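Just the one chain here, the form predicted on its own, laid out as structure tokens.
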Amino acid sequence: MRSGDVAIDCKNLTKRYRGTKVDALHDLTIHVKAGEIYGFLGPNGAGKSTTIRTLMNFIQPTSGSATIMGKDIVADSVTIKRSVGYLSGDLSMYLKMTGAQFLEYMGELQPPVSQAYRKELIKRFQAELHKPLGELSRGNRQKIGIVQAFMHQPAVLILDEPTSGLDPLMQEEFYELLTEARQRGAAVFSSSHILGEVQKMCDRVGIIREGRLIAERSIADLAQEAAQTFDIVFKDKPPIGKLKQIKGTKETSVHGNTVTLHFHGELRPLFTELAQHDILKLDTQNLDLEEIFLRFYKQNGGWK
């Protein structure tokens, strides 16, 4: 597969579990390209996994379809899952075994491209090959399942909360392990609901809330977004009506005579408006991607 081809392609992928009247996921339409790293964001309870799952054809779709590398999810989900390297949110190993027992057994599955990339995986976790993994903490199994999901360097990734329980050093190793899969072309759909987290290791992002897609955003759009936040300090009453008329003016919220304006696009329209005023002061805010994500969630119904 061809960097900038389509990896994942889903088209109003619906699940309703039986016995309930809302659906977990509803008319999801997104797509992924190879080379592409995609996040997939929300709080707990909000479908990402119930996608992941439904994608891995481990619960099947009500309605609506999907593919991976051009393959049906359900028709073909056997030959799917040998090109894609998976770890789930809720990592379930046969605990008796040790990790190199589980590495051995998972190999057999999906073969290694070399022992040599797997041995090299192993030495940058640090991962803890001869004890059970019964006796192993979260986050130590969590670093079995990334090698496992990465040693035969698959063509699509599926990681549902896939730094989940590790220390932050490992955090930035399994960041720079994304940036490699990339580079070789493979496209990553990873959830988190970790919204800083994003912001280190995706291109694009999905925002879901209550099983709906509600925003697709990249993370330089984001970036730009963050980039042009300004606060406002007006002498007399703010002109909010003529500030809203502007075109590029996408938000704008008021506290007293201080006005936060969210801008895109071109600024001399804003500066002639302004230089009509008396403005006590003028800033610049420095919002990273975290604080932008966490005002447009709430904008669209809160994070529950």
Contents of the next structure:
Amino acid sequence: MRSGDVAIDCKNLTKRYRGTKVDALHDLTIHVKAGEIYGFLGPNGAGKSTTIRTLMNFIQPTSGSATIMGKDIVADSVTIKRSVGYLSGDLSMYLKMTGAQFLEYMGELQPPVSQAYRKELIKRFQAELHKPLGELSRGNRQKIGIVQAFMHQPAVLILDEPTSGLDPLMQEEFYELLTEARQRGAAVFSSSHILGEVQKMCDRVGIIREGRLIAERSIADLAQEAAQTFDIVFKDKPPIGKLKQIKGTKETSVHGNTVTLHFHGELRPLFTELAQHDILKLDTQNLDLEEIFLRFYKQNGGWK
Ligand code: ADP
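Could you switch over to the form predicted together with ligand ADP, since the one displayed so far is the form predicted on its own?
Every chain and every other molecule in the complex is listed next, the one we just looked at coming first.
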């Protein structure tokens, strides 16, 4: 697969569980390209696991279809399972196996590209190999799951809440691993309910609520939609009246000679005005994507 090729292609994918009256997943159409990390963001119960389990053919779609590397998720599921790097929300089927046995078993289903790489991952994630998975903490089990999903350097990775239970150091190691996967051209589809994490690790995000995709954006576009907050220290009395008139100024507050300015839009008029004054200090607070995500949810009935 070449970078930019569509690796995961969902068309109107819909799932209604038997005996229920609403779709757990409704009409999902998304594409994930090679070399792209796609974050699938939504609160508990939004339909993330349903999507992932459908893609892996553990459950079958009620309607719609999807392909992974051109293979149909239902008709070609055996081939897909052999090739895709998959990290499930839990490893409950394998709790009696030790980490070593589990990796060995999975390695037979999905032969590693190199033993050296598998060893490297075990070392990087300090994977505990000699205890049954059922006796490991959630985080330590997750680390084995990560090694398993990545060890054969798959072209497509499908990950369900991959960082759950990981401590911050291991989370960083995981983000590093994702970056490497992207560099070698893998397509990654990863669910998460953590906004900051998606912002950090993904190129694009789909926001799902009650089974429906309510927004899809590149992280770069989201950053542009975000308002910025500037803390500006003037040498003299701040020109607050003028600042308030600039298109894009949302809110201002003044403490002595310091102005805190919430701004959204074209920056040139702001800086043209600032250039007329002696500025002692200018700080920008981080773009608050979290605010934007929450706005999507508020507009669509709230994050529940
Ligand atoms: P998420 O992974 O985003 O937390 P899920 O995909 O697990 O959400 O769930 C989406 C919806 O489908 C929820 O309303 C959930 O209660 C329902 N659901 C999940 N699994 C089943 C099932 N096996 N049978 C019936 N309903 C289910």
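Positions refer to the first chain, counted from 1. For the two forms, the rigid core is made up of the largest set of C-alpha atoms that agree within 1.5 Å on superposition. Just so you know, these numbers come straight off a predicted model, no measurement behind them.
- With the core superposed, V233 shows a C-alpha displacement of at least 2 Å between the two forms.
- Here P43 does not count as shifted, since its C-alpha moves by less than 2 Å between the two forms after the core is aligned.
- M93: CA moves 2 Å or more between the two forms after rigid-core fitting.
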